[in-house]
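Next comes just one chain, in structure tokens: the form predicted alone.
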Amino acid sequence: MINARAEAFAPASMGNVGCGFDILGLAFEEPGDTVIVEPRDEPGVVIAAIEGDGGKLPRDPAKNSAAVAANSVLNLLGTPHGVSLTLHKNLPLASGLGSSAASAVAAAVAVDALFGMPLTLPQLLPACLDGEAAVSGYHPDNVGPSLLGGITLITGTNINEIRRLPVPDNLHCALVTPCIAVPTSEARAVLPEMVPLTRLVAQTGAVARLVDALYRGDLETVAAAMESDRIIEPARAHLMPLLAEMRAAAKRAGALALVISGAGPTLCAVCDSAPTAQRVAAAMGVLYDEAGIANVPRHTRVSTNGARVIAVT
């Protein structure tokens, strides 16, 4: 079955929530990218439009995110049939929130859903990477969480080597996206190639922490482990302006810690409520602006559902 018309949706992202360096991501509630997809009689994919990216992404459908991860998924389904794709990109470029991984995640549910949807979530998993690797490479820190939900570990690029941890049910986040770009291949570029031992232990150490917080539902401990990073962040902090100022700021408001969300620059506190999260979230944001630096700040929570279908004719 074809049907006329599908839309899906799939959340932002946070890579390595804090200590978890390429192990760790999780899923935001909102912000995120919508897709629209329509059948064509001929094979293969083609870009009708794309709305929100300021004309900064590309119309190649070998180049684009979430074409790629459309015409994986039609491979996938082994039809002859092609799509019309249109994406809504509400999430900004170069911004720590799994920008491309959240277009290549809508795109692939969308399309599955115009077919029917014979495929499920984690049968997906593979064209989703094929549409994050056409921009950020073949890792799933973002794809994962923006596909399945929750807060997840990730060993591998295989479905059975992404596990869903706990999610505490006290957990609120606090985000600001200073308005400038961090590419991820810069981001990868200032760290270290090698590490002290005593940093490693620390550092392992710190995830070890993490997880077992999260089955316990231990959301101050869990802020501690996240806030624990002593390799990444520290080669980082100088592209995410105002960092420790705002890490001030946000606990002055009631923030359990605060985190580089990815590669960055958008910055992530954690929380405990939904009241604190929004004075958080507002204290962060005045920050920048007497700065003179525009930004986005909003309130979210885990997103335990992950990518959704919106609807379908």
Second form
Number of protein chains: 2
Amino acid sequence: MINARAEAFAPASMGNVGCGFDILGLAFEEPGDTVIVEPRDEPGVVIAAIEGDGGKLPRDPAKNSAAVAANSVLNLLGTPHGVSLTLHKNLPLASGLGSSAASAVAAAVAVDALFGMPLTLPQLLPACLDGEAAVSGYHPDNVGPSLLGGITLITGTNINEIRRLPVPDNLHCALVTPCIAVPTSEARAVLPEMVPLTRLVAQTGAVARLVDALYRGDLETVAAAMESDRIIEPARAHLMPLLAEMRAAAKRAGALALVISGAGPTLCAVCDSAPTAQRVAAAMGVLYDEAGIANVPRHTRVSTNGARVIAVT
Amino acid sequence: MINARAEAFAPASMGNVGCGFDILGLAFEEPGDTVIVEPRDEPGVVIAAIEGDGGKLPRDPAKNSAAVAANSVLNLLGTPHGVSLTLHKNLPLASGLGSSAASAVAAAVAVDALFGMPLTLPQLLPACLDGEAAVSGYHPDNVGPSLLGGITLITGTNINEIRRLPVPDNLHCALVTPCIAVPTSEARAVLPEMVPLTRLVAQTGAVARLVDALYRGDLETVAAAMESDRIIEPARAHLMPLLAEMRAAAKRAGALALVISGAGPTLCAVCDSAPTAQRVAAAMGVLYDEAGIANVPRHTRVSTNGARVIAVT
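Coords for the form predicted together with a further copy of the same chain, given the form predicted alone:
Time for the whole complex; same chain goes first.
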């Protein structure tokens, strides 16, 4: 069964979630990328259009995360058909919001839907990872939460090494994205190769406290644990404009904590209600405005279900 | 109110619990130390007797963990009276079973009971830490679980930084203590000062997986996560006789995992039933016997309630 057209959405996501470097991810309700696919008689993937990227994304299907993921799903399905793919980017690139992952996930889900949804979301993970690998690396930090939703614990690249953790009901997020690019490669290059054992103890303690607090629904401890990273943030702080000032401003506006989203520069403030998240996002935007830094403030929640099919015709 | 005599028990405990170096502790149902105290008109603590230590523990009250903890409780109570203290050691010294902590905790609980139990177990924590500090260091890795029971997450020395985690119903432990001493100071000296960042990621992932699995009651994952320490055990392995062979033997006998208890040399195998734990303990004992290493095998469970008053008269 081949449909005429399928459209899917995959949400933005935050790697690390503060103290959980390379092991935790969190999917946001919004923003997210949308992919529309239509069948072709010829095999493989052609990119019909990409909108919203300012022309920055590669149009070569072999180098575009959405096209690579779409092609992997075609291979999984073993179909002789191909697809024509249109990508609507709503995520800024290199902003710490899992842009390439959202495109890959949306494409994988859309192709699956086009062919009648023979695969489950977990079964699409390898294809999404292929897409992410084409531009960033074979890691599920963003692909995992964008595909599955929620807050995910990631200890490997197999689906059984990705676990969803409980999400406190009152967890709201205020995001602010300054309009500067921090390529993940640059954010990785500043990290220390070696870490003092005492810091390891503090970091494992923070992660354990975070998981425990998620299960207990204790948002204040969740926030404190997220923020208690003393390894990654100090190494990257200089790449994030006004980080200390932004944390102070967010907390004055009612936030419980502020962390770097993934490799940055997007910052995520943890809040306990929608009105607080709205107020905190506005306050963060104003601080960047006053410093002459163009920015996009947002407030959102944790995505419950991850990627989804929007329409099939 | 002052009673004539109070007797209290505090259980053995295991620091680290595998991957949770310096942040996790686990109390066993047995063995444990027993302390008996009687009131004196003079202030301070005198040691009436110590049994079961082979004469190795200091008789100077200022250097004995039980006496120091007892004295701290007297100070907390603000009483002009003192106590005479008898310590029955059932734990081997320097064996990785929290010997000094069990003595300190039993003494603190006994003194509190002698004076009518004005303090709660959590309120006794600082006194227990004082006792532990007299011989080992001001850290709650063993004092916390011995006092409170269960599996504890320890992220600081205040009582609100010690949290009990869920314990799977089917968690049983097989212990074997070879009759060699591994002083904690020596076991600490062999640890690396610096750790590769990649190892940090693996270790935080293991700890997060362990806490998640404890909440889900997933003993197999608990066991696998405990055992997936790639930092502390490799550095200490050479101090533990026949570690690799013991792990293999324990698993052949049905154990799910084997870890070093605290700084060793006691080894703890994770099992899913009492008969399996009994069989595994026996198998581990036989392996040491065949190598000519005197040893004490035991099988037990996780202590539910920690320290307890045995008798007050």
